[in-house]
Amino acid sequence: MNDNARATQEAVITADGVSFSYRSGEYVSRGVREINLEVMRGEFLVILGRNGSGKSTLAKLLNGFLVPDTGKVTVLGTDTSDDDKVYEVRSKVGMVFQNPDNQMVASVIENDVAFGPENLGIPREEIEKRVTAALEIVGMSEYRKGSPNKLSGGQKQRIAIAAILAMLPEVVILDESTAMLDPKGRREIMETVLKLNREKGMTVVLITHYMDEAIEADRIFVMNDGEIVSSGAPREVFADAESLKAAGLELPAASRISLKLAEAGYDVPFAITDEELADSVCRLK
């Protein structure tokens, strides 16, 4: 991991031999097959894959939105297939979806953030504290009295994250939460994600097809055709360009350029960030 002191060896979510298929009449479409993984407390884990790879299905299995056909998902020791525990599971694992507009339920931002705790029956004074803290974490405190309709896509998604944080989850899963945003909005969300993980110790699972968003992860799981095809630290995963290509993914720009320079005879080590690449190029004689 990038920072071993941040994550612990306690698994907060475990998927053990998990398979799931979508069914419509006689038609069956496989979602995921034989998934095994653990999400460790405090880590930043990325599930990477092209569209249709099964990564969003896996995200919904990890917080109980879907229940496995076979295998088992446990959240802090609770089996997600236990109907009596479904709300408990979802309160522990918050989900932020792709379209921020679909997650807004109120006309005033602070009311939107308060909606989840209110439905949990939290006392009003405690809700006020949670809303204030959540908006501060995502850098949106000054907008609390405003309308979500006046926000940019990135700002709306930060409010959606605040609404999840106000329910005090153990884990936050972001399911393609930057897919509909412009580059500025994507940067805002990634800065918020890293702040949650690095500064607040929040366990974060990011579902994405953007390679640059996976660079800061502690671990990456690459999915293709409903299966996990590789895993490891970002540098380990990106070093196997052929496996990524087979999964329909492309290396980050810095990695592609560093490989091209090396092929051309320049003494440039494999880079995964723009900073690494720039440093290596500046050192060339």
Contents of the next structure:
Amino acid sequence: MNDNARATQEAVITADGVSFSYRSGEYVSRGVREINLEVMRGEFLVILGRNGSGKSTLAKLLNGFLVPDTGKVTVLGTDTSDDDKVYEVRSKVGMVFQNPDNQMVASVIENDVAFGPENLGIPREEIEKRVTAALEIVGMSEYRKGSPNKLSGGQKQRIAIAAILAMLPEVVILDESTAMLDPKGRREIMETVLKLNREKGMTVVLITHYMDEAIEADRIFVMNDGEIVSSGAPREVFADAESLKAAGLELPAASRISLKLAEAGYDVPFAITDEELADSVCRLK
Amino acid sequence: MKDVTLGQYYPGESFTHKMDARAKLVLVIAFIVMVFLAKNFLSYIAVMLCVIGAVLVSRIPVSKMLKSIKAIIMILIFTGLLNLMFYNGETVYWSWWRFNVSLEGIIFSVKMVLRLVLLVMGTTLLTFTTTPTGITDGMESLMTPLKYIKVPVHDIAVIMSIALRFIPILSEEVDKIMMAQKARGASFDTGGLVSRAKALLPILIPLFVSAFRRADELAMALDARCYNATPNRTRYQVMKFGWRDLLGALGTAAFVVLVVALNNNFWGAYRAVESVWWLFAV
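Given the form predicted on its own above, I would also like to look at the protein as it appears in the form predicted together with its partner chain.
Let's see the whole complex now, leading with the same chain.
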């Protein structure tokens, strides 16, 4: 089901031996160490990790918010440490944050979505088109003239995604954008993200600690303690339960149940989605 | 809870609602000048007619307008009384210690109160018919010339816009913190003034902490959206002067001319009315 057909062999973001640590005075805290990764055009990449694993630091390195101490991050051939290209990098790698309330600047939704393109100096007629298109993609067109105050968390976060899309980025990074939402809001965001990736061919990097959000990914990177501890397709990564456990992560419910059933002697293969599990359980005699 | 972002805005589709925010801002300034120009009762009547006309055109209910006056009733009473007592008039009716009530004093304090009432009515008409966002946009547009003397006009506009955006969020936060502190046994509505003020401290500190955290995240979100990427920023919202704005400007100008004319005893009208007034008063 995770056909890699959308993902191309062209890397949009490359991290090469990247290390970074936070310093304040004498105190040095660990950030990330020796990260090597490539984000391919059109892929849906998930970076998994528990709190403090360095996954957010990595996200901020990918769009130039942070500049690596050693190593190099390139976005479409541009080095993120190049001060003259800061805005070029940021407009190409859009970032959606955790708290939906803290990323909106205007009291009217369409004005908020227009804020990014305005900053880039896009002509008015073009902004109009982009706002319409972006709100359409996230399914919020009818709220265009409304106020963000009355929206649910999921809806606000969809507006935040639209606001990034209006800048026509090449990659969208969601930095724990589902962490503060209720289950319904999380579902809304996951549906939006999948639609973006599958239908619009957008490259998506999703940073999360929820395993079930990683199921649909093309590739997963698991982070622990500032390092990438495993990577690959979801099925491969989930199969290695031990290293996931070491990284402080828990398998999705379907996987856990399938493992337990297999342990108890039933002929149930390792499952990662609920559907798979249901299928194999139904086939049991 | 009432939507705070809308402030005093009274939604409507009237002539005044559809006017350009910039035009309304300029006209309000013209109106304030008009009020201060008015010297005698006839010109005050002209200003009053202007306000009544504007209220009718904006279709704001009269009760709503009166409420805005109610808000300043204490100020009105104070201004009236002080002017009444301390005005050094010729025709003294009553005097005690340093207080004198004179005919001139009565006339003066009536004028002062009238002036305040008219000022408040005229300016609230702006906030009743324009959204805060509209006012912000209008102010930014009007301040554009200041760019040439290096005033960061756009930054000011963004700050105002963000402030408007965060007022409801922070007020919601205050509610949450209050509930959390109440759950821990705090009490906000008992005791004297001092203990009540002290009780606010456990609300203010978490509020500040959270406001700073929000500011931090917001700064990053602004960066992510390329704020300040180019000095040639474009505007999505366009404002257009229309026939309504022209009409409004002409109307206001007519009233300013009328007020000035009446101030200068045009046609001796003032003298006639004033003599009637004196007769009546004496």
